[in-house]
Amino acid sequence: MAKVLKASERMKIPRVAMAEQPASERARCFMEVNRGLASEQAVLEATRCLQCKQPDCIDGCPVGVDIPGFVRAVAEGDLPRAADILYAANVLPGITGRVCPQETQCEVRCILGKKHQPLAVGYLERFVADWAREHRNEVVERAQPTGRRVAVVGSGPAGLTCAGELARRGHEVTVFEALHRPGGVLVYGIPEFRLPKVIVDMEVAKLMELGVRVECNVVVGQTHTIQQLMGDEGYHAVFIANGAGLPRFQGIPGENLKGVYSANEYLTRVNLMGAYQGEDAATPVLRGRGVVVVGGGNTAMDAVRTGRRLGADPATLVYRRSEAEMPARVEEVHHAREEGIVFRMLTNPVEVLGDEKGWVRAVRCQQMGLGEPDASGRRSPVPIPGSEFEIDCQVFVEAVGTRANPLLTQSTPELKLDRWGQIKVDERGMTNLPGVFAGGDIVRGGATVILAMGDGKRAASAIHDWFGCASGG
């Protein structure tokens, strides 16, 4: 029997470091950067957990994972129990273990973090999920069929989570995906080097084993309407999770030049359509000697690191605030620097410049200073007169956010929207239409994978409860 360490002894154990693909190699390929933990590393890291009587880390998790419970099981070497605890709350742990911003969710609440580094919850989540994928064939137990049918619009993190939770409860669930492959932003938006597509495919396969049906190439708003799903199609409830896939542009001169992309198009061409395979790809993407990406979030980081892997040298990120205000994950910024990404902070593009044939040749930028904080609490960027300069490039990518695609909502005019075109919901996730729920980016605007999953899980519980009220049971 392993010796039980005192809290003071646990706190002396340094946080584990995950092995990474060397920067010089990964900057030229799309293989996953992080390589996961060895068993001994996972057990040692799990041993660091203080097993608090009031674990704040659980409150920091949007899907409510029993973090101390699954971590304790890892420390004891009981991986089947760890997997059971993890999957009981999270139907996509192999995904969240890789892309969830644990540092601002659960880990930021870890008591260890007050004097030491917080527990590496994300690393342990990934370790358990990867172990379960290799060693566990059984699916989560499903309740007896209820006879209720639910249509889920969109197979991104919110839709998949909602579908899995409803299937567990015995409901018949069909997920409608507009693209030819399920996964939503998980497959078109997040690059292979952060989230291998095989991981998404295997997590989706587990949901299908649970009874979830997935129909691709179905555009709700054209192929079907919400009214048809709730009417002739015979669904008792609908969960709308079609994301916010309409890109924003800055509205600067030169955006119509050849070589200008939205981050949505750029990443979709590379990730979903396979443009990283080179000239043989059915849907190619431009590979400029120089690539400039504007933005400071994770999407901007994904785009500029993708440009680097496609051969750009330099691949430059421009952001109008300082690095301290960047919303991107610290780990992604660190990896980008290692890969040779050039950071131009306090810089804002004001014009895209083209050659005589209409191709991008450079971006004119202006240096910025930081003024007073804006509504979000971040200091507002202020242009510095006379500070304009040019950055040579052949590809310019705008990663300055997305907004709600109106295709579905225009086909359902009675659905109440906010001033940004996003669907309004109550605390349960229900819209103004009875039985029609919504969550994820179509409600929040661009947000994280885990917040979308939290919406999906909350909506699944609300749909289940709503069925109980509707049936009198």
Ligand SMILES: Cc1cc2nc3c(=O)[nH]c(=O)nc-3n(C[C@H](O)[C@H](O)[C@H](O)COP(=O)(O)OP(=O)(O)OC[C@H]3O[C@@H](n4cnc5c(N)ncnc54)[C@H](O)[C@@H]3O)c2cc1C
Given for the second form:
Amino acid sequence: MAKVLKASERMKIPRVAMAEQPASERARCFMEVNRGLASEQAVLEATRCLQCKQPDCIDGCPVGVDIPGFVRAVAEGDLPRAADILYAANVLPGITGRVCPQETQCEVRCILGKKHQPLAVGYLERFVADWAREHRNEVVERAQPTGRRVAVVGSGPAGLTCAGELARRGHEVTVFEALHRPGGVLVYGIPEFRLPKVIVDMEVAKLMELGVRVECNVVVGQTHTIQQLMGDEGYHAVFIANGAGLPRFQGIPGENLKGVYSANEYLTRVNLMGAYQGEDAATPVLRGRGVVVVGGGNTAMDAVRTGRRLGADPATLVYRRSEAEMPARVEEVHHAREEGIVFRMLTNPVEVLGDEKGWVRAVRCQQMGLGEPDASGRRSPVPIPGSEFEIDCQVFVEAVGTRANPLLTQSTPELKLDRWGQIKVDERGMTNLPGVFAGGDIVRGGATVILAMGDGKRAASAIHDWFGCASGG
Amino acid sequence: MHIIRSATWLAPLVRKLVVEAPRVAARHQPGHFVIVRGTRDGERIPLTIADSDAESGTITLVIQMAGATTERLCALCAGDSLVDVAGPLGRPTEIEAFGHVVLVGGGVGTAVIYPQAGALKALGNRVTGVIGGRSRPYVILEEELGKICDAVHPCTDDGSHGFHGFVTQRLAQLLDAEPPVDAVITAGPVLMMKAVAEVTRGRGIRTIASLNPVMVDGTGMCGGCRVTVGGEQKFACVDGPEFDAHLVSFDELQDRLGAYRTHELRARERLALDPEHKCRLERARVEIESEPRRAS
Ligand SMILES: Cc1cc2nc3c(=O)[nH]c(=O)nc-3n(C[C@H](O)[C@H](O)[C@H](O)COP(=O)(O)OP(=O)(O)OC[C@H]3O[C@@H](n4cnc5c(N)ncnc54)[C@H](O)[C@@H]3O)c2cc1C
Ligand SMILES: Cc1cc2nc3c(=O)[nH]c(=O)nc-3n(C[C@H](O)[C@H](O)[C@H](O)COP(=O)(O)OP(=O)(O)OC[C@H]3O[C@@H](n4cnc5c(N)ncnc54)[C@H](O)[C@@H]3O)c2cc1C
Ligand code: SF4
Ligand code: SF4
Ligand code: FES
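Would you mind generating the form predicted in complex with the ligand now that we have the form predicted alone?
Time for the whole complex; same chain goes first.
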């Protein structure tokens, strides 16, 4: 195994590079871009960690993964221990290792990053999780049943995490999901080429082994109300994690032409409904020679790379600020460039143009310049007069954010909301209704997978405490 | 899995399925719909709940063969099942004591107005049905509506049954006659609903249309069902599907419904070549001959 290296020696090792499917091939298929690390690569990368006494990296992780702990186990080749440490804090590491914005969370805090490249925490996390998935056949031990029943609304990362944590504590959990397949954004939004769906399916299967029941096609607020769940249906607590959901549109002319999609619809048709499998899939998606996507987040990046894979040439991303302000993960932006996505920064769509039959033919955009810094110190984009131009396209996708879905909250008018329609919770994650907790995007607005998971975990502890059981029992 | 308890033909291309869905049945109100998937790799499509029975835990769906997905559903028989039934979705119809209400249904739209008729009647309204079809066999649920409504006026394009002409022409006659009409509720093809709105607009009669845009999730998540009502964007699955017909942009709705026409044609061509489907459809067709057409 790795011999003990001095810090100066460790720092000479370059950060590991992830094996990738070649850009030219992947721009045409939906197979996962990142291939994962080989064992030797992982061990070598793990030996780079300085095992800091006061590791800053842990504070950067919303669920407090013991990074030096699991990394050390990897360096020592003890993958079972690595997995134990990792899973103790994070029940979905195969997912977070792939989709966390590490560059703004754990990795940005890594001391190695001060002079060199930070430790590849995400890659190592994924490595350990993938190993565990393939090699471990744990017999999950079910806890002694407590006789308490919890309903979880929504099966995204917040709901799944909360369900798992509660089941581990012996509570009887049912997850209600509106769609026909559990996973939330992980299955309908994030594409196969970034997060293979089998990983989500296996996580769900694991929960079911723990005794969690998952009931799809139940739209809480319509099929049942929260009151009914707590009343007739006999649940002792509810965790609401129904996500942000509702897509925003920019409100520009031409948005109802054929060929305009919200990113949610575009991605749902392709991912959840399987339109990526080919033109013969039961659920169709419009394909165009030119696809333009507006937005700068992960959703926009996923949509434009999806368009490219469906055959668009060019697939163009327009964003009204500059690249530095794009909230998308750095790795995705980098991958998108390699795949030939055309980036048009400081560009804002002002109108979608159609042909005489109502099909999109182009989008009219405006060039933006950077104005005076605003209150937050950011220079906000301002339109440059007379700078309008058109980009030809047949498909135009809007990825300009989502807002809270009112379907559930409307049917529970007593539930306190903030002015954006998001559910208000206290520090435990409890709403103003006793026994009703909430977390994830419905509380935070569009956030991240790991923050949603953190909320699910916290709510599980709070629900457990609320039941009056000894915490952690 | 949702077992189909019974399957019957209401009209040559219209099939009625009574399906097990106890949760949906328990919560159903007129105006609600469900999102259905027949098979694991199938499309999600919206269908109105035409009737429900909380006791037996079933809902009734009336399905018009329009494309590949509905054709597959129409080939199902009693004992077969649907993999997914999600709902009830949408806002229920606002049932009020209007006075005299005329319900205008075209084709399978008649299945949408059927549960409304019962609820309106229960609130003491005078209820008149105007229901249309191409020719006699295409007029559905006439007998059932007859038991609820104060009067039912069937209309056929070819005059083979009832009034010879469009439902809108019959409606116009009723609006000129006694007793006066206080509200109109309509469901059916977009062009028909648009025409209904034109007939009532000038007379200032409250008119509600049940819209049928393309839907994917039915929960407000995709925005694919967006329609323009009074110049505002609405998501039909959560804000509707019923809206003030005088404010709806029907032309836009009609145009957007054509977005997947070429895909749909291809899908039907493929389906026509599927021997298993042919066999199922045959089984469903034979049934109509062996079993006399039942009214309920
Ligand atoms: C395209 C896309 C890409 C993203 N990429 C990343 C990324 O790379 N990294 C990252 O960290 N974050 C990313 N995010 C953000 C991240 O996915 C979300 O923050 C996270 O999924 C929120 O989790 P959640 O559990 O709160 O809700 P969701 O994942 O939204 O799940 C909510 C679930 O609840 C269901 N539901 C809704 N209403 C009801 C109801 N009434 N009854 C029953 N069920 C209901 C929904 O169908 C859904 O399945 C991305 C988001 C999108 C859209
Ligand atoms: C709220 C709601 C309730 C509905 N209730 C019923 C019902 O009770 N019974 C029923 O038979 N149908 C109903 N529909 C319509 C039904 O969903 C569509 O006919 C179905 O999705 C078509 O699927 P398909 O694959 O068989 O046909 P496709 O191949 O998709 O379409 C065939 C033809 O129908 C048109 N079309 C596509 N989608 C729709 C649509 N949503 N509405 C009308 N025409 C469409 C297309 O332009 C095309 O020409 C409802 C729609 C909505 C939105
Ligand atoms: S969960 Fe995310 S933030 Fe935490 S250590 Fe893993 S990759 Fe980093
Ligand atoms: S900060 Fe970096 S080097 Fe230090 S323990 Fe964390 S990962 Fe290792
Ligand atoms: S069907 Fe997706 S928002 Fe209405």
